[in-house]
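Take a look at this one chain, the form predicted on its own, written out in structure tokens.
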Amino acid sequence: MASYLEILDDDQGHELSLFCVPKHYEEDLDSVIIPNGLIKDRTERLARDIVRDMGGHHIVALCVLKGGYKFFADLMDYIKALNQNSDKSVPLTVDFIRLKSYSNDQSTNCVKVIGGDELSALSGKVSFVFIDIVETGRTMETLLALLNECNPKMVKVASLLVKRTPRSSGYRPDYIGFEVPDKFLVGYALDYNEYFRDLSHICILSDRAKEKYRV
């Protein structure tokens, strides 16, 4: 089972004040439940691990946007200092893919991918997808079932968060960062309809928040 940093459901994060966050967000959030720089910490312990695990196979990274964008594109630094730093090396190509399931702070059970189309180029190699969040886990098994369709060599899954839930299907990414309790999470690339993904810590949507940028 996938190791990961526990985030426990009475954490109520830490108080705005200490940290650097814009302005015009500082009405909206009610904490930072994860600073920027242990974001930074963990996702190169999970580089660390790939690079350990995958060494030896090239593999085609795919980013889900748009809220993988950042996880997706620190982990390749250090990814890439990795390779040209120890004696392990995994060669890449990246791609990228887009899901939207979401209307406002409710899932709609309706994933679509955008940019799915040239996926069939995966056929025998290893795609390792790399997401922000897994919350139910049905967005996440949509999309490994259309990259099987694809005949892959062997499909991995790294997110930065998973989210403890009663709606979890149970499935569980092979790589985690953090294990997070069931609040709206913004910031990092994390969203709320195109919000807060100027925002650099992982922080607790209020729920006025909520109402003002509802559409």
The other form holds:
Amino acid sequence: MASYLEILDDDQGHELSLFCVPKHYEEDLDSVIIPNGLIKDRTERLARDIVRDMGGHHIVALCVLKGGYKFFADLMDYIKALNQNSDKSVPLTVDFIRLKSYSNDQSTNCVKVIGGDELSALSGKVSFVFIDIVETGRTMETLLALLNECNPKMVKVASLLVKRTPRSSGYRPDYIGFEVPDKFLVGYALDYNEYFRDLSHICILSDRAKEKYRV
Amino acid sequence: MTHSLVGSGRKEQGVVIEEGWPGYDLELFNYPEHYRGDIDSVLIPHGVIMNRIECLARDILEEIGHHTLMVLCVLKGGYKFCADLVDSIKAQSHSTNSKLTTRVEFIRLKSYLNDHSTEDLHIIGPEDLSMLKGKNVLIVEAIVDTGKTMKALLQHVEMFQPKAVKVAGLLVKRVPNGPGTLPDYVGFVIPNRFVVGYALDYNEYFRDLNHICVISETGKLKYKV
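Counterpart to the form predicted on its own, namely the form predicted in complex with the partner chain:
Zooming out: every chain and molecule, the one shown earlier first.
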């Protein structure tokens, strides 16, 4: 069972004025729910757990863009530091994919993988997927099914966030940073219509901003 | 949700850590192996300390970050807070093209035995603090509980006729005989528990721990003098 840092449903977060937030977002956010520093500290621990568990195996790291890029970059930095400084290390190669998920009229879940090298190259290798957030879990389940078709040796998943929601399929990643409430979260690469990716803390979006940045 | 009131200053002094909150599970974080069993939980992760410091630095820069800033660091517990705070002040001042010079002086205070605050207060450090005259002074302390240290320091510093004196305290403890006034810049308001880490020690141990943590009973016995 993956351990995780639980952010409770009734957690109001921290006052914006107590943290450094870009001026252009000051009116759009309700509070800071996970400060950037806490994300980094938790990520540092995940890196240690991953290196400990994977010790030796060559892994193909698959970063799911765009939301996953910051988590991926920071996690890689910590893994590299561990690789350089300890007895155990994990040889890594890296690839980037984008997922376009859409449900058609029959409401079946379709996920298309865009970019990245040929998935067939994963055959016989350990592949590690890095993603920003798991909500219903259906996107991940579909991706995993696709990856498994390529006969990898093993597939592991690390997600920075897992949402507590009744809509969840029950799927849990192998490594989890935080378990969060079913609220509208932005920041640290989590976007709202492409906005807020340049915010380093994870914050709760205000209702006003939902309208403001609506497409 | 409340909105900040224009012109009324900060509503909340610091990040408040509630009385009953046990802290985060240690196993969710990275920490030195040699302290396994000696810590109960993580009260404030290192990253959150750094984020809060960035914000304090921003406020300090805005209010007293002009010309020369004399920083008075209270050793030993204050050294990390001071180093990180001054780094952040300098980094932010560089990016705003301000012409700020920061200078750091160090003073030592002896007032703790094991985990109790004792009566005596010795100020050890440069006898001559005349370089403070006419300047903005920022006293940097790791932790404020009774406020005795803060008061003694302020009195000591005033003798050298600085232009203005402000106090930055990373942690303010909620204690029964607490200080009448809070420091000007407060990082976190915490419960009245003995904390270690981020340069705060227990008989010289735990200074090499990044996060601010609650020491366990095992730890207290193990490192008791």
